[in-house]
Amino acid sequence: MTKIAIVDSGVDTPEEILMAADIIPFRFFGDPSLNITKANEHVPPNHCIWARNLLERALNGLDADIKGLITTHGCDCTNREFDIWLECVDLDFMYFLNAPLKRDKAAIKFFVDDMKELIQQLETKFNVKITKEKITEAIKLTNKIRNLLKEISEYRSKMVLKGSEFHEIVKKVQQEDKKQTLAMLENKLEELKNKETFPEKMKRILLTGSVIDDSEFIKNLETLGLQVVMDDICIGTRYFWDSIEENGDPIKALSKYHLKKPIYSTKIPSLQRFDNLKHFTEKYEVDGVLNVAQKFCEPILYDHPHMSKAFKALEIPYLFVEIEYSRESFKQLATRFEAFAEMIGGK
């Protein structure tokens, strides 16, 4: 089956209009094994380290069944990078989907229209009739699978589900097909409402910052005694937290949601993010906050400042780490997590 490559950090892609075209969503992942070379010829070496591993992933080349690429506006290094993309990588259709920055009726709108521009092209080059019944139907899918997630995010909190085992599920739900993945969800719930507790005592930590999509990164935390119980990042919360709604025009109802979620740094006001990390560590009864940018995510770093004064007034443990995109920097990190293990209570 056909797939198309997502590079978005905000994830404001709307998969549904792809399924309506018989085509899956694959949202596209870094590899931190991967030595960087040849994007380094095309981007300054001070250009996002993440953002850089995908380019040198495609220029590597992509798997035969990526007929595809979507970019969504997201930072500056993603949205440039699109133009390396356009010259470089062989893909036969590739758009550069305008996610509005801002939130209001106007963005609404302007995000309307270049959803059906996207529709117009997608049916144009693939032969295919993307309907708003299709649209509407595929909806519905998602919003299952958005309820299941949100359901199962919780045993995390209940000490039942490792973070680093709940972020491989939303991967595979952003890689698969959706009618399998909704398979795989009902059944990994009904094993969860089974499974005790763990047997050893963590440290309840809230997780956000850059785009973070290797699991080895959590489970490192793990091994220190550091588990997720809550999260705002693109592969967790903000891909499943709220809902679509199923009546009226479909687009519209895509636009609205995608403006309307939790907020990113990319996103104007950025600083609207502590209010829902506040909600989160309330709720959550999180003992600490850890903030990961990978090296330079300039959004992040603009946002650390206030998150840093903000979780201080709050009397909140708060961690700010800079992380290079490998595994090896994973575990040269060992001693800063230790010690934020150390600091921070247990309940």
Contents of the next structure:
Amino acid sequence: MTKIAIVDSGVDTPEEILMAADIIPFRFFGDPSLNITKANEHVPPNHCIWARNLLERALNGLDADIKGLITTHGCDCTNREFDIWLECVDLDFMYFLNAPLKRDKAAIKFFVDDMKELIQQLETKFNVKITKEKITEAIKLTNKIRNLLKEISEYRSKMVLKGSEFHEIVKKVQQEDKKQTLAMLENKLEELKNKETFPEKMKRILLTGSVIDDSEFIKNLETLGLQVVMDDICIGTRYFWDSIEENGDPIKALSKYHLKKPIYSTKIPSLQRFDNLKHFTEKYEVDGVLNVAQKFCEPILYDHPHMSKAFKALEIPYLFVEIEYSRESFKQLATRFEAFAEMIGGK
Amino acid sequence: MSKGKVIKSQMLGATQKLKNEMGRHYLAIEQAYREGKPVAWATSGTPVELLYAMDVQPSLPENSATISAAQKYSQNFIEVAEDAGYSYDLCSYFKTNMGVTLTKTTDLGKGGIRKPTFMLSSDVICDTHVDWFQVQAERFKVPHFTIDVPHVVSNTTNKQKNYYKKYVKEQLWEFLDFMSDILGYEMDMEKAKEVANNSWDLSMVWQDIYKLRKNIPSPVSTKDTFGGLFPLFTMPGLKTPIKLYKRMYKEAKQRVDSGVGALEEENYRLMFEGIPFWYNLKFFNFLEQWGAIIVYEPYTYSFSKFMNPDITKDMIVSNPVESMAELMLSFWYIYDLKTRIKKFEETVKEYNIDGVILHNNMSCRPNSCGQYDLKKHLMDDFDIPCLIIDADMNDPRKLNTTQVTNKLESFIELLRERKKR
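I would like to compare: after the form predicted alone, may I see the structure of the form predicted in complex with its partner chain?
First the chain shown before, then all remaining chains and molecules of the complex.
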């Protein structure tokens, strides 16, 4: 089946439109083991390290079944780098989806217009018909997936499912055929219902910050006694927390869904992200909050001092780290994580 | 390489009056505060004209930040902001402004600034503008309006631009409502037209000054343009800066007519892409020892916003609100890569430019993004020599003077060799 790669520094790409065209939405992830060379010829050294990694991967060659790409408006870096991708990545279909910065009525209307344009360009390029009925059908399927993910997510908090394993599941859902992932999730849920809690005692962490697509990063936290019981990241709850309206105009429903779900740092007013985090800290009785910024990730860097102050006021332990997109830095980070694990209480 | 005799470029006499003009602007801000009149912070690229049309005094923190830098205070303010948790890697304008706020600096001579009535930002240039004002609006507890401008990329179609415009127009009307709710009165359309008219005239004179720079020798140097651009984004809509620009034009024209250049001996004509180092403007004089002069800066030109040939004065004046949408979407500073390459190539030809210096500004990632590809195209496709230098507009810690000087020396040497061909 044809795949379209998605480059998104948030999680605002309406996968359902692609599914309605019988195309697999394939969220494009980085590879932290990659040696960056080619991307350095296009992107200055002080630009987002994760976006640079994505470009390197693309320049090294994409899978043959990837026939196109959508970059969704997120941060300044991914926005501006789209033109570079146009210059040097060999794909026939490339669309810049202008997911609005704002979330009001005018923004919802605008996003509908841009999605309609995406539909039209897809129809022309791939000779398909994307009907509203097919989009609604896709929405029903992704809603089922979202609900299952939400249920499965709870097993992190019950100390039955490791945060890293859950992260891998969400990644899989964002890259594979949704019908297949539905069956995989149903099986996983059944398996979890009969599973025992972990034997080891772990501290309960809420993970927030930039796009974190390396599950090994979360595994590394686990080796230090930190379990991610909840998150508000794009390869996490922000992908599945809310459901899309199944009645009425599906394009408008998609627009509303993306602009009404809990806010991310790439949107405005991003400081409201704290409200959702606060809610999670209470509901999931976390011991501490970990805010992770990929190096040069401006949206997170702007929000961090506000978050730090707000969590301090609530007397909730908060750790902010900037990471290089490389596993070589794990050992260095371990010292900070160990100190944090020691500092925070265990419920 | 051996250096030539030291020749200092001559600033236009009229540019010396810029200080008075900007002084009047700051005085107007101060007076508005004292009299309790509405003052709005605005980011560059926003339609400041609408503030003047609503009798709101604009105050641009970016402009104040450049003063901090020029007066050698910016590093101190930046470090105060970093102590408060704002990363070394964030925008130095933002951190200067944050440092000013945290130290409660109101002295305008140091780039000080006061609490506004409300704030206006836009992502037209960068998301930083929006994040910056969000953080400050939260701190000052004042209302904040953002104009979300869709991002135009190299393959954006005209059809897409049309609904982009529709979205921006809708927000401009919402912005007027936002101001009316705060101020308690509506915009006077006649006043808006007058402001639009003045803004157009101001921009046109600036463009005329630029056209004179096509002459060899160029009558105008960056000594006139780096500071000279300020009225374009702080006072678009007022009459007095038009007079100043007209004086600058007249004087520059006289230089052209008499065959006199800003530099006594003009050997190399350069283009400078990016924001200058405000804390070290003298650095640009360094080029003069080789008879090198910068004759075009997209940055200072871009703020003469009325450069879309499809937009006429009539359209602006008769429709002073909605016409701003078109302008916000066709701003030189944010051109997509394909258009940027084309515009650079055209400009190099029009202005007889020998080489292009690109500033990889550590603080302005949107502007520096694409510079590597831009350089590659200009060099490979059009045989235009280019040099990228790494520095920062407001943070002196990020300019390695020795390294940049060495690079510039080698670049001039290269240009000299080419001239010999």
